[in-house]
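Just the one chain here, laid out as structure tokens, in the form predicted in complex with a further copy of the same chain.
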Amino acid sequence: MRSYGEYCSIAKALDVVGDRWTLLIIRELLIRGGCRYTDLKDGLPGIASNLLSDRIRELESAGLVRRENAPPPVATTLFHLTAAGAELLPVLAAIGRWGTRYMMDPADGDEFRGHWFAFPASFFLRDRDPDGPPLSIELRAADSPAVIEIAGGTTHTRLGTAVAPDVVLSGEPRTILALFAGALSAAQAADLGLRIDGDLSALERVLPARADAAADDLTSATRTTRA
């Protein structure tokens, strides 16, 4: 990216990730960890491979990740971040939550992966048992299933199933989200096809209080959605 030329700590964090596709890389290396060149083209889809390779290239020059050459079994390179890159993780948050008002439309033809649940289940989920024994969730909304482990208090996501998790949900993301951010109870979310299998005790245990402040997240579409 060509730079902005200003002596100004956002104008120069731009020149560093504002290129397209860019802070969509640190995402999926944030949330997945260590990644492998194929690992990180299906976590963005619609990416051409010159340009993954180009950003990958430029994100290694600047410093934020780092290249590693695994030994078998893995055998081949895997892609990480460094710690500065990994300092971006509350920047991520900062625009993943704002861009909440944006995830209650429709969304027609958008592709969906488990794992891009890793920012909302932290951002809404709250333990309110936290010395509690540790709790997992499974997630049944696309062809890659995706597990929210919370354990004292803190949420960890990841692709992948659980042995035995003490909630299944499975369904359209839209209605996982709404339920996670109290727009939607369990109910509800039922009522709009959401399957939800296993202790929901459990699910209760995590989600919002289904008060005014939590609906704020998101717009008067969600509202439309929910009447």
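Got the form predicted in complex with a further copy of the same chain; any chance of the form predicted alone too?
Shown below: the chain alone.
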């Protein structure tokens, strides 16, 4: 393991998780739970197979990742975060929210996976009727659809589809992100090409009441690109 050689907690942390791809491996395990190697590879487009193997070994050596030999019918190795690895959740949440300002102008060829909505959903969506019935919002913005499940005041994002979603959002990830951030109303998002199918009141139950500074940036960039 390379080291900054500094007696500083930030430097010591970066000795362990500061290499390229390392925090994104943590991201995948935080969002998806136990993952097969192929799951991690799919969630990290662009990483070389040998580099992924090296990073996993480094994280295991640091005590942040453990492996489990799952029984049939899975019958494969699953990688999990340890308790120490899971403690990085607020770190990634803070980085993710801070980084929202840089998502206003995606680069050509930027990859996207549906489960990456998990952090934006946790940043911006709030269940304003925790005593209300459970609801689900299906997101179709990539080849890997995702579902946001809301119940009892909490939100949870998972890969896949819902049997009977209350709302389905189909369109560009950036438009969905601007809607979640409060930068666009549902009507404005629809004008920009987002397809909204289902119960609009269910969607309004979790959308923020007003935009923040990062959301304002997303609104401006979304409209500029569309113009």
